[in-house]
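There is one chain below, alone, in structure tokens, taken in the form predicted alone.
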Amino acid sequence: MTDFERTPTPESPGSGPDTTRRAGLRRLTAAWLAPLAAGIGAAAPAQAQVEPAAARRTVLRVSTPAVPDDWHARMWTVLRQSLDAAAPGAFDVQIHLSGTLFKQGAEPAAMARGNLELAALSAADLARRVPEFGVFTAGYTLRDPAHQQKVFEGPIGESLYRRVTAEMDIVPLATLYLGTRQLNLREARNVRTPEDLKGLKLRMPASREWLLLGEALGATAMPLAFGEVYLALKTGTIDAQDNPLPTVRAAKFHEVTRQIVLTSHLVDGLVIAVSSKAWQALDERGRAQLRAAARAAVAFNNENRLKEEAELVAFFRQQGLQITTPDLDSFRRAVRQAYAASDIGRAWPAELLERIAATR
């Protein structure tokens, strides 16, 4: 969902994939003027062959709220890697940080008209119109990120992907992990179970599903935009917010913030899509280079994301923040109890969240 919250970024000029492609251009320009040079040709034959070659470069925009540090901004760089490798000079990836294209949310209507190609969609964008998805944005769902990568990879992962590309006109390619969600307050204060939130402003993502898992957590639940948070906290518009600790420091929350509650509510993630129109547009070839690159990214980004999990509570005690961990099966059960008792839990197949637990 998410959200989702140290290198150069994924945009960073003078070396990478655009210094390639710019190489690849030349190359390319020199071979079409070199007919025009040796005075071979007219001006008409000329173009027609600079067109057919630039059209069958596929452009593949990405739109994500992440920011530019954060490494699930940073893995459409090697996203865009693989294919220049894979496939050089056939796709261009356009990449579009901090919802500067599209903001969080509005990417699958995007991809469905066909103005957006490639997204990491939350559990909840999914959930709109496959329903089974929401029982992703409830907590304790999933255990850790190898229960999550074994759900998604095998025959869960696989029937709700095909649900999704029915229902969306969107094709799932590979499911990320974005963290694992941990309380992030404005104001320390002693929290040992659900009701010492309650009253607590809760920043959740603009969907039901967060909301509810908000409320879940015995905070009120106040639905605003990734972009507009730290500033929310700043001024005290809301007491709190949610996020995997990476987001947490790549969007510097921990500099309007002082205590962090390791709730561990949430085992996060995002499916890393694209539009069914572009999916249609490739061969076998460009899909199987597609796919590949998809997971190459999701490689990228959980091998360094759970390294740098690891190493964040001490970097947060370091810069004055509080770190506590309160009575966790407490929580087990107010959430538990609250989606057992709201129409979006029943409306989740029973079986379903069994295969989950039973999943090894």
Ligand code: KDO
Contents of the next structure:
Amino acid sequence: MTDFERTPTPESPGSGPDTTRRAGLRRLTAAWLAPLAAGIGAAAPAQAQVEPAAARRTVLRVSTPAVPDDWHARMWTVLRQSLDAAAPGAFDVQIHLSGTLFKQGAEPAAMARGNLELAALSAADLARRVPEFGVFTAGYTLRDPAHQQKVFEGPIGESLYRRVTAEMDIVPLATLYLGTRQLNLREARNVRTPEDLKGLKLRMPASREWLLLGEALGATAMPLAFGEVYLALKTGTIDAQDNPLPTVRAAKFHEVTRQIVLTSHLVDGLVIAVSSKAWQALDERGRAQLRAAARAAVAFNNENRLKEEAELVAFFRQQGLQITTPDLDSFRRAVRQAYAASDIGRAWPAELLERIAATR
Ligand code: KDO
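Okay, that one was the form predicted alone. Can I see the form predicted together with the ligand too?
What follows is the entire complex, opening with the chain shown before.
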């Protein structure tokens, strides 16, 4: 499955004087050809029948930095299939992978501007406008995938989703399990405590929340886009990266690294969201269909990811990587202290963290 179909963006061909000239030319050619077409019959009427139906389809553009082989890239095809089955011909889901339409982190702004309809957004993306969402960027907040799903499916998720819609003009539909993030090192080293990561150049996604997490783990955090990580590991620009194991495999980071340290520092998730503009253009039925399709996509992703996550330690060992487990208590302690000392952590309502911890 490779889905790289590109739609015209405002910057790309499709507007401007050149297009106007081309459209004029097309009209002239059509006028010139019309008698001929009428003479031979079929072509012109068939065209006339197709166009109005196509014009009524709801276009949903998806942009994601995910690589084609990762579950949260493949799930978009499940979403498309679910919509096609529920409402044949009603939706046109256009999937752009590997950051080919918008770069990582640019999706919320593109959605608010009306240039993008669907995306899976990180907690760090959402925290920019809804700071409480940042609690999900903090190490060791969520216990495991089941805890994550309970929190997002319950009153906490519901009220945070409402805040996101009010502040960002996007409507969250469901939250997927991205996996549990682990450290992945270019050269093997003995890592027992955060002290052992001192001086290690650890790539993190580019936002202050992500960088805080990298520093809290004891490393020197360096911001870099996901699409640049493979090369940076290969050339030694960075010493390490962190991601869930299924992503390490899908992006082939194991080819350019020698060790995985099972810190399990973040039970990570992404929020599938639609732009408010696209949402408002749908009737009740269309909204229910889209919500159900997002849930089907999440179920597909979660099921496959959990299964694969359980198998990957053996796979990476086979590939020659060292897999080690550090002293997790010392990592938890260091992370807790780092967040307590930072402005970002102090800004989160303590009551929210308590309610998350109390969710069973
Ligand atoms: C990454 O850049 O490390 C990250 O895992 C961060 C996530 O929030 C998400 O953007 C993810 O990349 C992409 O979907 C690529 O898998």
